[in-house]
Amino acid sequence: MNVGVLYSRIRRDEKLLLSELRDRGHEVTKIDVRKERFGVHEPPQAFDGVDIVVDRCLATSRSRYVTRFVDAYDLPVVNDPETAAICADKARNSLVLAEAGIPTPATEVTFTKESAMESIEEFGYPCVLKPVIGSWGRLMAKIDSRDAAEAILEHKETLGHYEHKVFYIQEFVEKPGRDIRVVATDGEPVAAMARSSDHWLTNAARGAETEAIEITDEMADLVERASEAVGGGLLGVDLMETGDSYTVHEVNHTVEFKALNEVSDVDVPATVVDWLESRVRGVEVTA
């Protein structure tokens, strides 16, 4: 098969994926989205002969738009543009999880700093303020006092992009110094790791220590349901332990897997390519 890989920068994750594809004899078409022009009637020439497209764009804005164009060109794309749109927006992400009955942290969205302050006071301290768009734990704030809340809200209202005027406020979940990332393909867990840190943010990109963990039946069930809620695909489902259970706080659509691959006995890129091959075979059968 010929796999088109959308990118703006080739990271370790993409190198692992490209290497696995080439080792199996698949043709790879690397498509640098920074250099292409996406017409509303005709696709760029770079897509000629491509059987499936994998979105690995670093920037969320590019990912959301380019997958929409690829879908309009009637090419199968991982992930689907609607899935990308839901996962890229924390408010939409939380809404679909809640609508599906999946345990997820209590969250409120407001549009003025006065309403935001009311929500924060009702949640109590600490609580968490997040940008609706963003990743790697950037611009997230754990708010410990009213003074801190007032300062952060004023900065967001005065200096921020319009998206920062959408105040996404969430309860602070007391977790045991770690959270859990599960990579899944259409709801089927591939592997899982715990990300541990003394800091309240436990992103691997921020230096959290990682270790492989066993996927329990409850985790697998939540991953399957969360994947279905956002539309399926190649996803990273993030969970937090809450006593004897779990809560799903986010589903990621351009999931990084290099850290997971380093600690897991599972060959993550090989499993992803297995899944891509099955997707292409499914398209050929129905064509």
The other form holds:
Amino acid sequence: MNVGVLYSRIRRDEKLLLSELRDRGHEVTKIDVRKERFGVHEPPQAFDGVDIVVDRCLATSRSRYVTRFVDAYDLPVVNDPETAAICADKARNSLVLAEAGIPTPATEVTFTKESAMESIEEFGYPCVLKPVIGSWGRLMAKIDSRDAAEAILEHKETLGHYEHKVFYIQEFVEKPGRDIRVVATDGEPVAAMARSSDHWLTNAARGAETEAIEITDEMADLVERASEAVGGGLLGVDLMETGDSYTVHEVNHTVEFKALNEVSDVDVPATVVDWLESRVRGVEVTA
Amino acid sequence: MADETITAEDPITGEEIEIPGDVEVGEIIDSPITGAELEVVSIDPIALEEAPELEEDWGE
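The form predicted together with its partner chain, contrasted with the form predicted on its own above:
Once more the chain from above appears, this time first in line as the rest of the complex follows.
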């Protein structure tokens, strides 16, 4: 098959994927989205002969638009633009998880600092304020006091662009110093790791320590349901342990897997390529 | 290939640096001199540029 890979930066994750595809004899068409012009009627020439497109854009804005265009060109794209749109936006992400009845942290969205303050006071301290668009734990605030809340809200309202005036406020979940990342393909878990840190943020991108963990039946069930809630695809589902259960805080649509691949016995890129091959076979069968 | 290295010019310092032999266009490497992120913009001939700064919407 010929796999189009949308990118603007080849990280270790993309390199693993490209190597696996090439090792299996697949053709790879690298498409640097910075250089392309996406017309509303015709796809750029770069897409000629491509059987499936994999979105590995690092910039969320590019990912959301480019997947829409590729879908409009009637090319299969991983992930689906609707999945990208949901996962890129923490508010939409939380909404679909809650609508599907999946345990997810209590969250409120407000549009003024006064109503944000009301939410914060009601959640109590500490609670968490996150940007609706963003990754790697950036610009997330654990709010420990009213003084801190007032300062952060004022900064956001004064200095932030319009997306920072959508205040996404969430209960603080007392997790056991770690959270869990499960990479899944259409709801089927590939592998899981725990990300541990003394810091309240446990993103691998922030240097959290990672270790492979077993996937329990409950985790697998939540991953399957969370995947379905956002429309399926190649996803990273993030869970926190809450005593004897779990809560799903978000689902990521351009999932990074190099850290998971390093700690897991599972060959993550190989499993992802197995899944891509099955997707293309499925398209050929239904065409 | 991965163990082999090739020589390229560091775009910041102008010095010659050793980079992995299996790099490809679009790949990001760290400059062994400055630690800055460099993007491979061409393979034949090899050419590096300073990688774009991190932007707010980057991530997973």
